[in-house]
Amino acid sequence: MLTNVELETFSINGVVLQKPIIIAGPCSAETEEQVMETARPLADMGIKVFRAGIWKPRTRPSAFEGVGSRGLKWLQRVKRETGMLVATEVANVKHVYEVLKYGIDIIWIGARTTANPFAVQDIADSLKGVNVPVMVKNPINPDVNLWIGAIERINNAGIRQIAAIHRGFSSYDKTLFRNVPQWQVPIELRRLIPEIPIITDPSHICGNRELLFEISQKAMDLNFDGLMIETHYNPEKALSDANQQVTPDGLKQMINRLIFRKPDVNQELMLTLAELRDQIDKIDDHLINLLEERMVVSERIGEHKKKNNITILQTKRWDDMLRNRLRFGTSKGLSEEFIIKLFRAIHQESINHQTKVMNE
């Protein structure tokens, strides 16, 4: 139904892409000059993927809104002298229009649009006939139904290459992060729909350039597709989210830090971890008195992960567990409802073990 990354390379307008796709660019495009001073030194390092927000959707009316659609001429520049693909922001049916009179190849809805069935309807119905890649953001709410109905939207209206964008969910909560990850929620869209491009968006769930780098390589760990990384030739000047974007040179030194790891096992391998995830389907039927025992065990698979170079998610496994779970859960008289959350929860406890041992 959807686009499939399986074999580690496809197309968009003549362009190869490779996983990991690496999408870089501006939050806003804001003059010319900025967006093409941006633009080349990104270009030299390989990016294929422009991004430049040209509307902006802010709380209050008094932040820099954008260029509106001047800007798109600045992003025509960039694929006509780099001949990088380059992709904007849409979030209604005029957005729409303009960008394909323009010639944009890649758009994406944003999170508070996706959190709006009409609007999402609405940019579907207007995408009809057309061949243009479109990526989903997450809602701002953890509400993966509504993720999905978003997909499914585009989907109906033609569109075939679809990714879906994670950049974090709102709380109402002080936390490290401007978004927060919630990583289950993209890891069940994953399980729900496994053929989908998951592409992490780590400048909005950060909102700081520090913390850019441990999300990324957690993107990277679970097997996703790819990033999308907010970057301004000089970000203390930039008209919108300053404290998030790097600059090009920046970005080209997180990207040489990070660590690709292979999503497939050997025979070998196999055997071995078959043998600890036993263990595990034992501990889970005593889940209330063993769970200490059970993240010992998490932690062994994470140093053979590690040693072996691959990555921690593999969806298919967790896949069976729940549904394992769930048949024995109920026979005993548990609700489903509560066998679900309850091991989503010790799932993302997992991940969070072989996440310290993996990056230790």
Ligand code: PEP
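Numbering follows the first chain given and starts at 1. What we label the rigid core is the largest C-alpha set whose atoms superpose within 1.5 Å from one form to the other. Just so it is clear, the model here is predicted, and its values are computed rather than measured. What changes on going to the form predicted together with phosphoenolpyruvate (PEP):
Core-aligned CA deviation for S62 between the two forms: less than 2 Å. Once both forms are fitted on their core, a CA shift of 2 Å or more is seen for S335 between the two forms.
Superposed on the core, the two forms barely differ at E37: its CA moves less than 2 Å between the two forms.
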The other form holds:
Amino acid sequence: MLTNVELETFSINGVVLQKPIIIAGPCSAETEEQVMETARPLADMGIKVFRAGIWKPRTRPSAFEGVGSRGLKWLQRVKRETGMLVATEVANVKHVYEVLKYGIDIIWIGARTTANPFAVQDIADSLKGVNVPVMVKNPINPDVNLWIGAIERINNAGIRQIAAIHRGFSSYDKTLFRNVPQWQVPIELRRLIPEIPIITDPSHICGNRELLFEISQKAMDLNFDGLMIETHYNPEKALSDANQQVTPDGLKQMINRLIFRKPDVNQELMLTLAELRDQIDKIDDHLINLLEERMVVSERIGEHKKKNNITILQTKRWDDMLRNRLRFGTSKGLSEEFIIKLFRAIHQESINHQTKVMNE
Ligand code: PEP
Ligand code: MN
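Having gone through the form predicted alone, I am curious about the other one (the form predicted together with phosphoenolpyruvate (PEP)); can you provide its structure?
Next comes the full complex, and the chain you just saw is listed first.
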């Protein structure tokens, strides 16, 4: 993995990985039997990287927090008996020392840890002079700079094999997903640091088995570099994240359904794409012009309100407006969620313009 996405293959500890890199294994290592029974069929189907959480960052302290260091021996056994590379999460310096002692091949930094620069810096400092690939999950909040900051801290420690893991972002609103994918964030990461491979973790995005295929296919269509999918020999009995884990056989069936499209589409397709993108660009320009016109009208309303000494926000008007836009928008095939978000943003911008006028 790591460092150069132009290369279609990566090598770690003598194991050659090809794009798309599939990382599979349980959310948590629970027992030696569970680890081995999950690992064997994965190795048989050609999976090259095995994951298992040893220390689990749980939201509430009553949940299963992982087996701790004794599970590292089970990962060593997986490596010895199947030849797969083994990967686990580290959240502090003690974890780093333990995984290095047991020869774990790849480590990852979890979403909650990435959100904390002090914790990431401590981990980075403990990795100085060590040659171990590190995967950095996105922080729980959709902040691409915080994600890049964590990657930079690891890079500054001298680690040369770094990948990013996209695992979605938490949200207060109830959504279809456990963690909203917000694809624009990993796309922006790719734009800003194109040399870092991106692995999507559909398990933590979806929170359930049913949506895994859709998210995995989307990641492949965006030309991301791999997938990390939680796999358990008996998912219903899993001690953590039971709803989102699949059996090794379920994983195999899902991977077989995935379509891997080529990033280098042929000339004719390129032209069709370019043409359609051109149309999109024109429509977006048009949208911006319309928004500008709308703000000019808003400012005139602001002047009127200022002259007559009335408040900017007229709740009744805003309620009526949103209801009408929702009716019209949904009749045009746009989702309710989108219309609400769009008009909230437009309305906020109008208020900002009016406030400026009123304070002049
Ligand atoms: C995990 O991979 O099991 C995990 C805890 O993930 P995240 O940090 O994305 O929540
Ligand atoms: Mn998990």
